[in-house]
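Have a look below at one chain only, the form predicted alone, in structure tokens format.
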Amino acid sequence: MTALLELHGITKTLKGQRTPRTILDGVDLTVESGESVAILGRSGSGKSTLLSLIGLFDRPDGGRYLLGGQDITRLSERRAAALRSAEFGFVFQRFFLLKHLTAAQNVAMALVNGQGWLPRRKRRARTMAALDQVGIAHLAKHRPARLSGGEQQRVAVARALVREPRLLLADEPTGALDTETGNLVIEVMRSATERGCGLILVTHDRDHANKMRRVLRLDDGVLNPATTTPDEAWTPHSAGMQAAPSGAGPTPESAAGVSAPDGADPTREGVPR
């Protein structure tokens, strides 16, 4: 069966210094459907790097990047953007919400584009099941200032969970969280997996690198395994098998999947009311 990621000797060099850093030095990585990935690494080790290269925000300099058995290393940057939006969701530790935004609005984001204009009725009843999910439905209508740190990551969780992504990205998404809040976002996310979607997490929390099916540590641009952490709860069948570098980065639209028509707003256009 194809693998939903590979990648083959990936490299990735910083060149606007006097002298280029390698960062990634040939990456091999293969994360099947409904498998969980941890990547763990020393600050500045290149695993936001990575992460970037994944989500199509950044390119490598060299290797082959496969998603679902296509390769797509050398896609045009329109094509790129297209494809975050069907297959990706993002979790940042920043949670690049949209302030004029309630948190139904910021999902409901992700639902503008990437799988074709849905009708306002099931738009938001797949938001508001979203943020169910995530257990603050009761706080649909409320704008990002009015919520906690741990309520606004709840809010990106719900609006990465709510196209039912290929692949979900986490980068540190509980690095500003207290620790009940960090091990529910944890554990929403790993329920993920249930109905088939990969989730590669990178932390610097060992204990929540625990609780996926593999873990790897980047050291000086190799990835290798850690640790492997025994989880009987993973089969294939279960889990639905029958310093970012020069590119662009994050933003609130990307971390949305949101790739609008030139001249559309999609702030103003499909959010609920």
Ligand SMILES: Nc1ncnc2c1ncn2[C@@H]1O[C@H](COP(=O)(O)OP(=O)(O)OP(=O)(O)O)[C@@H](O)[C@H]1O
Second form
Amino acid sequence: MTALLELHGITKTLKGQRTPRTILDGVDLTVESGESVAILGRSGSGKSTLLSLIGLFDRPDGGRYLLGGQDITRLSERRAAALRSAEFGFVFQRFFLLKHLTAAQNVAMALVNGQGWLPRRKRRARTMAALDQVGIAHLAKHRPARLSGGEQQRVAVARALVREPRLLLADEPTGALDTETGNLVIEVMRSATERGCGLILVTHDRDHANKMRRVLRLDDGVLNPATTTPDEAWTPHSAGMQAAPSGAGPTPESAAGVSAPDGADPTREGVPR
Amino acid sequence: MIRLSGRFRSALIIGIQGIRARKMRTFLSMVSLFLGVLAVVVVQAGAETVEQAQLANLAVQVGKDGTRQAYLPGSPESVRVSNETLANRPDGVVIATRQAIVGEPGVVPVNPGGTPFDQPGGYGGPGGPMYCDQYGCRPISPGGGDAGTPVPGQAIELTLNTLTGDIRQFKPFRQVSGEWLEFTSAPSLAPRLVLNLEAAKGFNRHQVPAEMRIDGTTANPTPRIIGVVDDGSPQPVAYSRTDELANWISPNTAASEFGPGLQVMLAPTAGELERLLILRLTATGTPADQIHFETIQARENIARDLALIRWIFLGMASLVLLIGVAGILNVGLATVGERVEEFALRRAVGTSRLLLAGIVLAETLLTGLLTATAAIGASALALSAAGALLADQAPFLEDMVFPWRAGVAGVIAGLVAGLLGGLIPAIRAARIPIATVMRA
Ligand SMILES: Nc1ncnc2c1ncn2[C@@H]1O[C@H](COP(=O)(O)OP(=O)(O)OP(=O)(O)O)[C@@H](O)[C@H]1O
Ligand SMILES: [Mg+2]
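May I ask for the structure of the form predicted together with this ligand now, the form predicted alone having been displayed?
All chains and molecules follow, beginning with the one already shown.
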């Protein structure tokens, strides 16, 4: 069975003013369908750069990129746009919601992108299904200004999921949220992996990372299996996180999932090299 | 096809969302463009209106487009042959033009030479009063006194056109008052006259006895004035039936040195009649090289005359439009700067560069179209208001409809302005790098 995603020796070099700087230095990574991967790393280690290459925002300078067994290292802009639409969902630290649109319209904007036209009724059905999936269907008509941070990020997750992508890319999605809402958002994304969607989560939060099946570290452009030290394993929040959720979030059923995270038994395999 | 329409619909939806989200900006763009589009529409509408008005005037003065006409030598023979050939023909008319004086006998008319009344001396130069017809102007001997000092008196000189049929099918005179000549009844002994506006002015101003002297007659008929028309002529003119005056004018006496001015007008469909007339005229001794029928083509001539002026005005309007384009461009560039994140996000969710550029263009094109609609509406309103207010001075404005070509010009101007003003912002939007903007 072919892997969902394979990176072989991916490099990215920035042509600076004087000396070129290597940001990614031979990254190898394989992700299977439905697999969740956390990437940890110091600030500036190249995590966002790696995600932007995977998400086809940018092109690598070297290496090979296979998606579902197909080499997509070099793509025309049109094909890249089509793949971004069909295969990937993105969630960022900042929510990037359009403030002049309602929650539903913000989700639907991933459907109104010139790729695969859907009639209005189907768009609405898909949009509402996605909003329902993240537990905020009742807020469909609200504009971002009237939503809390966690609700806004869940709208962003719904936008990422509305086309049922094969891979969800999340770059510090909980960075702007408090722990409880952060947990809620992570849980919503993790539940998407149960439907076969891959997830790559860049995070600084050890607990969130531990909820993924694999945890990797990016150090100066080189991807390694994570080595856990005891002080990293337990942050002060983690104990509270286990107890807090009931009744905290707007949707108890999605919050309930947090109390039984599969991160309790994280499988930490090394990256196959 | 389906893919294209999907893209088009996406662009439309996003464009409308963008316009609604930035109503103020859209409004400002429209304001800057409005004057430019308005200028184009007004120039176009103005040119069409003037052309229509000129054409209407020319039809009255010269004749409708397509009419066949000829000026013939005014010999007694050609007058007789023409009158006989066209008698009772609905599709042609013979117009014989003479000078006539109505009023006291033996005096110099108030307007010697049949000049307009508000133009003392008329065409009279140092050589005295002139007589003008289609052959040009020549001095005339003052009527009345044969020597010494002619006595000015209550008499009006005018151009008398006698008609064998209804001339209004070729020159649509506007009836001002009274009636027009009718050509079906038996001729009356007292010739009926229809005056033009200038002649009516003379008769209103001056109390003149109803006695008419015509070039080359000795007996003086007493005319009956039955109506007034507007024939567009600045000189006093009267119209009457040829057969009613035939009793007073001997066909065999040479009218004057040159005879009457003789003009024939034929409907475009009267080709048979035209050939018959030419045949008979040449058979009775009129030299063939003096018979020239020509077709009236006023529209073409006017269009040529107006084209240059129209282009000059359109040039100026385009400059105003250019300022509007600069306005749209300015607003558009600022908007793109503000929407960097939105555009990067849209590309991140799968919108292609090309479509993104299309969306920005769609927004400015929609703005241009809205502006064009507003400008066209405004000028159509202005035109109907002008028509209502100025109907007295300019009767042609009354039933003026907004020329559709001006509307088309406005729409094109709006779209071109939208295209020009939106192109650079569109290219900028397409160039926004996703990776840089979306970096957390
Ligand atoms: N467009 C750019 N121009 C210049 N330098 C860049 C650019 N993009 C990335 N970099 C540099 O590349 C390095 C990696 O950046 P990246 O954003 O991937 O780090 P990161 O791991 O996501 O950091 P953080 O955890 O703070 O988000 C940084 O040193 C950054 O300064
Ligand atoms: Mg980052």
